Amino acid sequence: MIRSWWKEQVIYQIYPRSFYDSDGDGIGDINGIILKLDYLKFLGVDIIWISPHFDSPNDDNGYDVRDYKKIMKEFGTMDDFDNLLSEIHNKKMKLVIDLVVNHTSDEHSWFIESKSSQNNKFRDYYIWRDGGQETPPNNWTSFFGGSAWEKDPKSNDYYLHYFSKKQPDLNWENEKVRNEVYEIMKFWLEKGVDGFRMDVIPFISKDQSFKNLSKSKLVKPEFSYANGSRLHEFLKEMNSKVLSKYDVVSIGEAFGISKESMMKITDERECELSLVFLFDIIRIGRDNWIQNDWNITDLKKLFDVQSSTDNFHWPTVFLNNHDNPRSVSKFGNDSMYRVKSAKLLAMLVLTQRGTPVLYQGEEIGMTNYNFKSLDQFDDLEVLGNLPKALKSGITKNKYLDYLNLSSRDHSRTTIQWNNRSHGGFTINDKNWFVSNSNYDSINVENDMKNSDSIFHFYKNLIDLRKKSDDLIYGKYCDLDPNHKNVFIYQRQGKIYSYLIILNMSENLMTYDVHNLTDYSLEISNRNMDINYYSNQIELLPWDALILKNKLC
């Protein structure tokens, strides 16, 4: 096992526009992040990852980049960013930024030039095809609804966009494009950033035949879009020309790729990327906007896939991010057992094998928002997929019901800092988005004051993890993969063995565990004594326990 700093530290994702507004315009900003760095340091965070901060028209909240070397005006200035980076490093933390290079904004200078003429030198920076007068080049669909092709009225050609029509895809087959990307990376690395999270990175390599997809593949087109033959070649080139020159972490958002491809990307012998974000766990039961039922045994199988890899691979562990609903509302119980189940999920994330990635508000158990109508949503994916949803036979009201379980807007409500207006997110009454009405009881200020809060539970777990190489690097073994309610696994290191017992249900039970008295209780989310005997333990609803046994 090769030891690396990014294996041993905890990542915390910030969605800047919803984190903290320092100037009262209703939009979170860079100075707002600076003001909260002491809070993050106290929590125990080592690496801060911020979602896109580049200049953008914000068709997709910054994931449509207009200029990679400028700061989004709503977030501040380059001086503000430099100050943020300096303050983070002064506090012995690291900064990871988003790298969005599958596509740009249609307002990027490259695309403006590209569409100006078929003979323009930037034409081949994007993917243009002649599809005929009215017919797109193929039947590929956009993830945000409709065709993946948009017709340019000036040339009558079509350009490819996997996402919004204002997010044209770059042509990575063009070496000039790749070199432009590498120069952008060097610009930020020379400033001192500590790595990149790479947005939809598997999609940079396209199937150059551009053939129509079959009906079956159109159901989940991402698994076809991610099958370009040059992905690993491009990543190796990126590593060779840029990443290998710096001591940084590289994290690929790897939605839509096979386990085999994932294993190759993160294989330390292949020299591609450090880590990937796989979405099988966080999206369990998901089918587009529909959240289906799921079970604990299936969830455990998914954890086993990523945690039982060999020493040449290192996973990430997360249950929250900006593209998914709140974990306590999906994996826990956000009503009667909100606090207890949120603590259980904290233990699950922070005791698995892999680098933990937390998301803003997770550490206080923020919940999903109860949307009352479709016009309350900000996410362009919601309206983009509405025609497809209606065509499938569901009503607008049923679509809304599904979105209240699955929408990524749940994670984008503003952070609840205290019980004042808008949860203390902004100093004025403006707010770019909604604040969850439960901020009066669920907020940072309340949790900081209460030593038994979700926040302090996260803090204690982070501290425990950092102090134990065995908990970080120890082998993972699921001890009861077929149990319908209990998730029990072992992390066995060189000196200590840790036993993690999670009752992911509302059931009271007696559970059999072999040689239980060899272990001592380390941390629990229960407020009363725990009774366990040589081979049995009494588990209350949503109980979560870490027990430790010294091996030598």
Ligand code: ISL
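By rigid core we mean the largest C-alpha set that fits within 1.5 Å across both forms. Numbering follows the first chain given and starts at 1. Small disclaimer: the values here were computed from a predicted structure and weren't measured. What changes on going to the form predicted together with the ligand:
- With the core held fixed, the Cα of residue 520 is displaced between the two forms by less than 2 Å.
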Second form
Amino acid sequence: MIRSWWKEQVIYQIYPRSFYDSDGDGIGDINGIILKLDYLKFLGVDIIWISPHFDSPNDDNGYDVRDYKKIMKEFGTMDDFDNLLSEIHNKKMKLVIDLVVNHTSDEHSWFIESKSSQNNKFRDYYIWRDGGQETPPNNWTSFFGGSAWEKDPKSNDYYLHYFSKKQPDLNWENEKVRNEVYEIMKFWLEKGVDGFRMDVIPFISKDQSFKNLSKSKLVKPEFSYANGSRLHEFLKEMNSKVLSKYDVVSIGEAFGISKESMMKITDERECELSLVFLFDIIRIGRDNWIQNDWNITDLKKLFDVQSSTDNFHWPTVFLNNHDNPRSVSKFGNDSMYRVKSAKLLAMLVLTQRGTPVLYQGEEIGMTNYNFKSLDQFDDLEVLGNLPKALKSGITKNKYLDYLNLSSRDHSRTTIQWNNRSHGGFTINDKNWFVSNSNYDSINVENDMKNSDSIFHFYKNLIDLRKKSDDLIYGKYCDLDPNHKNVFIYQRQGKIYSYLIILNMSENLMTYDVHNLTDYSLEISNRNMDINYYSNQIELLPWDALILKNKLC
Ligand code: ISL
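Could the form predicted together with the ligand be shown next, to go alongside the form predicted on its own?
Shown next: the complete complex, the earlier chain at its head.
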């Protein structure tokens, strides 16, 4: 295993809009992030990834970029950004920015040119097709509802958009587009950013036949669109022309990608990307907006697939991001056992093999929001998918029930800093979205004061992980894959072997641990006494512990 800084460090994702509003306009901003850097440093974060900060009309909260070299005005100025970068570097942390280059905004100058006439030199920057009569060129659907094609009344041609119609897809077959992207990447790298998270990167290469898809393939378009035949070629080109020239980390958002393709992208011998985000774990049981039941044994299998890969691959480990519900609400118990289960999940994320990626608010166990009606949502996907939901035979109320489990907006409520108005998110009384009413009790200030809080548990685990190469690089082995409640795995290194024992249930039980007498308790989410003579451990609901054994 080749050592790399991005394997050893902890990433923390910031969704700037919802993080901290320093100027009182109700929208989080860059200066707000600067004000909280000491907090992140204290937690033990090494790498900060910020969701898009570029100029944008915000149809999809910045994932629709109007100008890649300008800052979103609500977030601040380029001077603010430069300041943020140098403050982060002064504190010996790193900054990763979001690269959204599968599509741009329809307000990007390239698209305005491209749309202006069929002969325009930017026409081929996007994907235009003649739809014939009144029907789109094929039956592909957009992730945000409806057809993936939008007709331009001027030319009668259709352009492709996998996401909203305000997010036209770039034509990566066009070498000029690729070079433009590489130039944008260099612009930010020359400023000193430490890497990129790459939005829906598998989608940049598209099946050029643009054939109709069968009904079954349309159900999960990410698997039919992803992995166009030139993906690896494009990534290798990007690597050789740009990434290889800098000491940076590159993380592909690999939505809907096959395991084989993932293995190729992250294979260190292939020179493509450093890491990918796979979605099998975070979206377990998900079918569009529907959250089906899932079980612990299935979850463990997914960890096994990603964590026991060979020495040439390195996974990421995460249970939260801005597109998914809060982890304690999905994977834990956000009522009676909120604190305990959030601590267990912290242990899971920070002791698996792979780079841990935390999401803002996770470190204090923020929970899902209780939406009462569809008009409370901000996410364009909610109304976009409503016709499809109704067509599938469910009522609006049922759709709302599903969204209360699955919506992206759960993670976009503003950060709960203290118990003052809007959870202290803003210096004024404005909020672009909502804050969860539980900010009275669940907030950063409370957690900082209480040494037994979720925050301090994260901090202690991060510290532990950093001090132990064996916990970072040790071999991963699931010791009891079939157990229905307990996730017990080993991380075996050169000097130490760790046993991580997680009771992912409300059940009380006695659990046999082979050779328990060889181990000592390193950390747990409750005060516990272990009877080392019995080889048995009493597990209470949501108990989580790490045992350690010095080898030789
Ligand atoms: O969250 C999803 C559906 O509920 C996914 O379809 C999500 O859109 C997918 O993971 C791709 O996400 C990324 O690209 C989108 C943007 O809306 C997401 O915020 C971003 O993470 C389009 O840029």
